[in-house]
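The chain below stands alone, shown as structure tokens; this is the form predicted on its own.
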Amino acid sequence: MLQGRFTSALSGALIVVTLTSCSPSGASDRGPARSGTAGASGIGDADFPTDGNGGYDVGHYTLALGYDPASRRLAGTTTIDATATENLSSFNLDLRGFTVDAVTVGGRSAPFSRSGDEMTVTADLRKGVPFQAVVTYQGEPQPVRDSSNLGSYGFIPTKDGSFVTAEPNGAKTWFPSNDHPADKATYDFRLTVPDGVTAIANGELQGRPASSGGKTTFVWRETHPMASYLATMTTGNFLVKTGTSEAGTPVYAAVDPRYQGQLTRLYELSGRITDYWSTIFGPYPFKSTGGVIDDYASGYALENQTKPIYGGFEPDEGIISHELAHQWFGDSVSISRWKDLWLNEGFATYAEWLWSEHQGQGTVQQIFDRHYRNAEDPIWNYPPGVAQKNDLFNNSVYTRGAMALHALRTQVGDQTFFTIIRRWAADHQYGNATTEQFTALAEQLSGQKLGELFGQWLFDKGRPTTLG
């Protein structure tokens, strides 16, 4: 994500309803369980306590749901394979709003209940057994309105349509979910508009989208394990362009008519830099790239899985270059908790650094050394290593993470820093890790100590004094 600066590092059928939260007729034919624990409220991040839900493993999500930008009213079935990972007497789903109709569980009806943005199901599941959990909800998505630096993110009607963006915890304000990096799943979007609306979701488009009754169905799949907060549902009047990068990966590129002009650049430069960042970081991880352009004014751009989204403005090159970027680092290998954000920003904006150099617009030294030169930058005072809950995007989770990376590099040399970031990609694809695992990979391959630079640069307050 880019939060709030618009240059690079260089400078079915809908029904209006009350809402409830009572269980649905019939729901208690299932009976309590008979053993097991409820599962935990959340997924065990200290700073998202309420994130995500303990005592089971998502596999997959089927999204089965239809949106119309009229009423702002979306409807469908969410489907949830997973795997219990302890004896459950009941589970937990994050969901934000709406009305739920039914929860089935094994195919059969489940009682649930709901709280704030939690909703238990009750039901008995074996530990490593198999489940599948059906929701059907209708309702107006809530977006969250952060008053800190997140401002509003999740699902956000727009005048055409919606514009979604989940971090860090937004899936919840459109589909029930275990919503936390931590558990990531594979997805199907079966998304259902109006006629000449466009609904672009994650991975590929299976087949033309179908046209009935005055709406249009499009199918989209993901097959590579993805974090719920890089799930979208964007939808809205788009002009299309597809076809394939220079190396042959499958790009799409959509864009608002108002920003019809960006539509060949977006495409073309998609293309591009996700080829050149495969030289660089290893094999591109997905089946398809590209970018979104929407006319909301969200004041920052996401890297939505395969397809990065950006919020009202004409995105240079270097914002490319870092949702792109985290396509590898924050998409395909994903943090476990929060605090660790500058896995993804820190390297995402060193990204942007080595695309400046390659396009010969400044080098990463020289970026390096402009930001070092200001030691009154407030950076210094936020140890990036541990991102805050209440200032989750500070820049100094961006800027000085990037510098830690430069740091090591100028510690190691080249050859092995390149190997190291390699190696991280390739060991940890489609999967979690944390600066723990990244710190200790570094050591291994480079064959030196190196916590005196990552304790200044990560944890410690202060401008450090270890360059490397």
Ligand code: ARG
Contents of the next structure:
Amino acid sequence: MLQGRFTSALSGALIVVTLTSCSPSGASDRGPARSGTAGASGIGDADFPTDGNGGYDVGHYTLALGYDPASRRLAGTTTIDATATENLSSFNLDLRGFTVDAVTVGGRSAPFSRSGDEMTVTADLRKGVPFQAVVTYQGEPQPVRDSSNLGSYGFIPTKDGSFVTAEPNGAKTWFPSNDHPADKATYDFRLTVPDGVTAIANGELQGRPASSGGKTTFVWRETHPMASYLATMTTGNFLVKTGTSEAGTPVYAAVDPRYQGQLTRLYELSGRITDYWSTIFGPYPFKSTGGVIDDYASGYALENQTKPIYGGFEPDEGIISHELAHQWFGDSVSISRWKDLWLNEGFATYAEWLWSEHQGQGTVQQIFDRHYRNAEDPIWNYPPGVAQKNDLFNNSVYTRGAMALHALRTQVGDQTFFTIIRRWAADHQYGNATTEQFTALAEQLSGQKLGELFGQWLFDKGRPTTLG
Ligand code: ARG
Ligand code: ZN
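Form predicted on its own done, so how does the form predicted in complex with the named molecule look?
Let's see the whole complex now, leading with the same chain.
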């Protein structure tokens, strides 16, 4: 699903396509019409030019995949239900590694070629017309291993299964996709693993896992639009606890046996913090909540939709509150381009500070002041509203992004501030949004000109003097 501003940014390009394609509308009814153009190999994010693809909008993915931890072999099909947004002669999918055995479009075999992490599928598609592509593939997943910056991410084989965390562009390491958060979609997962292994995905389990011939199939469904980097297929030996939070949201918690002592704590904290955030940010946007602790030492956590994952450590309340706040900010309201990442990380970090204060520990003001006092902090050299593509998750996006929100709160007052935050979550629920939309909303609801404040906190180098 393409949303809002991002779609309108593409409309200039659509006009060009319309002018250069001479076919009358409805040509698809009269047999092959070779009037479309090749879909772009990137969705149009200037900082990540080959991420995602142009010319179509995915509505739904159906992933029917088997994984065998012993051989590290992933095999199956990805079915993509999409709509062309231009007349196309071909379109691209992002896929890294694997052997592709077949591609069909509309039930017919379609020629394809591969180059790096791009796959090009030849098909005549009409603007506005839905189509279904099915990709059959197999092989050993090749996660991205970035030694300088992002660490390892994507589909990471572990000793008993897989640890799947794909931010920013690692969905392509396990399924062919439009791998960029600007194109969100709903998901069905049919995950087959050896008996005794648990397969965890987003959303809710559909019925009891069924076993046959030594293998068990887990069916999961995420009915709310999701960015590709939030999709997961985490497998292995897990202890699972399910139930319902006090406010009535289903909770699914799973831990590797090494973290057995954490299961009840993770389950309870995840439910309690989800309930608390609903009182601050507005209704919880998804049908279930939870968390997963695996024993793979990723060095980070990820806010996988409905099921944040913690890689090889006992998460403290700060990080659990951070990942659960992302369910509103990042997962439900998603960015359309990576330079707006502070809208995810600044908000989730601010939530950590709110949780600290709520717990009777350091107040938000104390935490803000401590960071502000540190004149030597490198965050003053990195404005958070500008993508550092070689250091995407830099501390400024987190800490200075959170400080920008506190400066706003100080400027507009508590009541207006929390109204802005709730309106942000409500207005863009399940969609995509930009920094410009956030600053415009803040100005609208406060009735104040905030250009100087946001300029200093988000876009300018140096330590801001506008403290709100
Ligand atoms: N969004 C995650 C967080 O909440 C960070 C993800 C980092 N990704 C990576 N490949 N290192 O902090
Ligand atoms: Zn985060």
